[in-house]
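Only one chain comes next, encoded as structure tokens, the form predicted alone.
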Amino acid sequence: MLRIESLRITYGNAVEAVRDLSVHVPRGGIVALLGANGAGKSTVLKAICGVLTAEGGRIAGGDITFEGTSLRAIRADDAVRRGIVQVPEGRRLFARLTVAENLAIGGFLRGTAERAATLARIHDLFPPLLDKLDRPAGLLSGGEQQMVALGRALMAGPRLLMLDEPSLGLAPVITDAIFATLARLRDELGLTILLIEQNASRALALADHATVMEGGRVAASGPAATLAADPMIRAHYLGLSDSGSRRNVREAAPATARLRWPA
């Protein structure tokens, strides 16, 4: 469905944020982009959504295609009309508007029947929101706000749903609920998902395929289960020894040096 081929992104014709990135997101699958802050993950989403140029970035090489059509020159509104929808980092709700109003904004391009059907599914996915529809979104807890942000994205009828750090600032039990919802969306609706996440262990447990980015480049890529079992990935990104126990920083350091770029 989505193909990123040899992508190169620069800012101000000087700073190279992404270099030679290739990722394939198949229809109905979940693909995770992993890596530390500054690895270039969010920049990739901005390029897909058509907001890269607004922040002074540009695609300097390679291409991004969605169902065979290049996204190099796409506008943000066109991306949404094509079904490319993002849940941004930090949720970015309209804090003074109610939960119901935030959800309604997400579905403004769709017909009445489609909005009603999607709203019913959102109520099924997120029961805690049912008695908070008239409450300003800014007064909700972080977990509830993430539910609203995901619900708002679903109201747009996404064909490709992209999430930027959905577990950021959330308690583990809420993170469990959000990730369980993403699994339901894949399994029950066949929704295609591109996930950016620093909680690598959770992302690898959910995703079908994963790509690890470091310094704007691909450090590792493959089936999520394979990466989760890789000693270098476990030590460098999951902080685990081969036995599954936590490693201290001194023990994990050599693994960083062994992580190599693809030829």
Contents of the next structure:
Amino acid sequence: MLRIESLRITYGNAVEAVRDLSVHVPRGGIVALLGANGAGKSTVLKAICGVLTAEGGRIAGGDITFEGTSLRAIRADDAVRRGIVQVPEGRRLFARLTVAENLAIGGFLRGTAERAATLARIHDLFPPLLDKLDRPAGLLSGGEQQMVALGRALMAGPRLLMLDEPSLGLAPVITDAIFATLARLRDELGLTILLIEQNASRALALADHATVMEGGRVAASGPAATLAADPMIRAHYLGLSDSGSRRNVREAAPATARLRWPA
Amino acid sequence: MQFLADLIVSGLAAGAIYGLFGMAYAAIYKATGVVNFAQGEVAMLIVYLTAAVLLRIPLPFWTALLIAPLIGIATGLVLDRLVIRPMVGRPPFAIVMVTIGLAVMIRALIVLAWGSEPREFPARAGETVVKLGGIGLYPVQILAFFVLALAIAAAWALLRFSRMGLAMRATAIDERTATLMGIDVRRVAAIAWAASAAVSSLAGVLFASTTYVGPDLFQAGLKAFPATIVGGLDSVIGSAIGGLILGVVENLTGGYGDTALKEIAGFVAIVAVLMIRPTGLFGARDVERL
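In place of the form predicted alone, output the structure of the form predicted in complex with its partner chain.
Whole complex next, starting from this chain.
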């Protein structure tokens, strides 16, 4: 469904944020893009969504195609029209607007009947939001805000749902609930998901396939289960020793400079 | 007591024109985060164009209130396409500087096209004083109230109930996220500029019909700027109310104090209001869970 081939992204012709990245997201699959801060994950999302140019970046090589159509020159609103929808990092709700208004904005490009049907679905997925529809979204808890952010994206009728750090700043129990919802969306709706996460253990548990990025390059790529069993991934991204016990912070030093796979 | 009532009512009438200008400032700010310092000049240009139409086709005054907004919408769309759209994605400060440049250009253009001599607006609302509860008002003053009320109702309905209104509110809060939700922020900006020019054209025509059409007409828009600061720069309806407050404050200051003080009353009101409410009386404050 989504193909990223030998992608190279630069900012201001000087900074190479992404180099020679290739990722394939099949229809109905969940693919995780993992890596530390600055690895280039969010830059890839910006390129897919059509907001890269507005932020001073450009695709300097390679291509991104969605169902065979290049996204190199796509505008953000056209990307949404095609069904490419993002849940941005930090949720970025419209804090002063109510929950209902946030959800309505998600469905901005859709017809009344479609919006009503999706809204019913969102109420089913996130019952805690039902009695908070008239509250300003900025007053909700972090978990509730993530529900609204996910609901808002669903209102757009996504065919490819992209989530940027959905577990950021959330309690483990809330993260569990969010990831369970993502699994449900894939299983029940056949939704295709591209997941960007620093929480590698949760992402690998959910995804079918994963790509680890480091310094803008692919450090590792393969089936999620294979990566989860890889000793290097376990040591550097999951913080686990070979025996499976949790390593302390000093032992689990950052992967940067120690971990290098050929690109 | 009669004097006080006269001052308040005539202040409200002047304030209705300020309020319309204030709404025009706020419409653009709310949708784009930019203060259009060419607001008065845009209104002046539309007044000149409306006057040119009325000179060719003599029509009653009320038609000017229909023709001017139509010219205003066209002017707003053209300015957005030529001047503002190329600046999309640039910092708001850069766009504000462009509006200042635009103001200077419009002033020069008007002098080049129509000369610097002031002239009478071709249509008049009538000079017969209408008595309302013992207070005398000119028809244009009553018309100003009516137009402001209509503009407030239209703005409220647009922002509260329409999809485009919701898109404008979302874009004002976070343009990038609005873009990610499929909102075409360039279209939102174009609509805001068109609506703003339409509303300011009404203010311009009402003002010009009580004074004259001249190349310093833009100062009415500048003078109304405190209205939108007092009411809240991001509140379209608040800015309208800010205009009414400004009109009354100015009149009371002029009536009971020195006439010279009347000119600075609006700016004193800005300082006083901002010290108490930094976002203006009706401006939105950030909502954040602590």
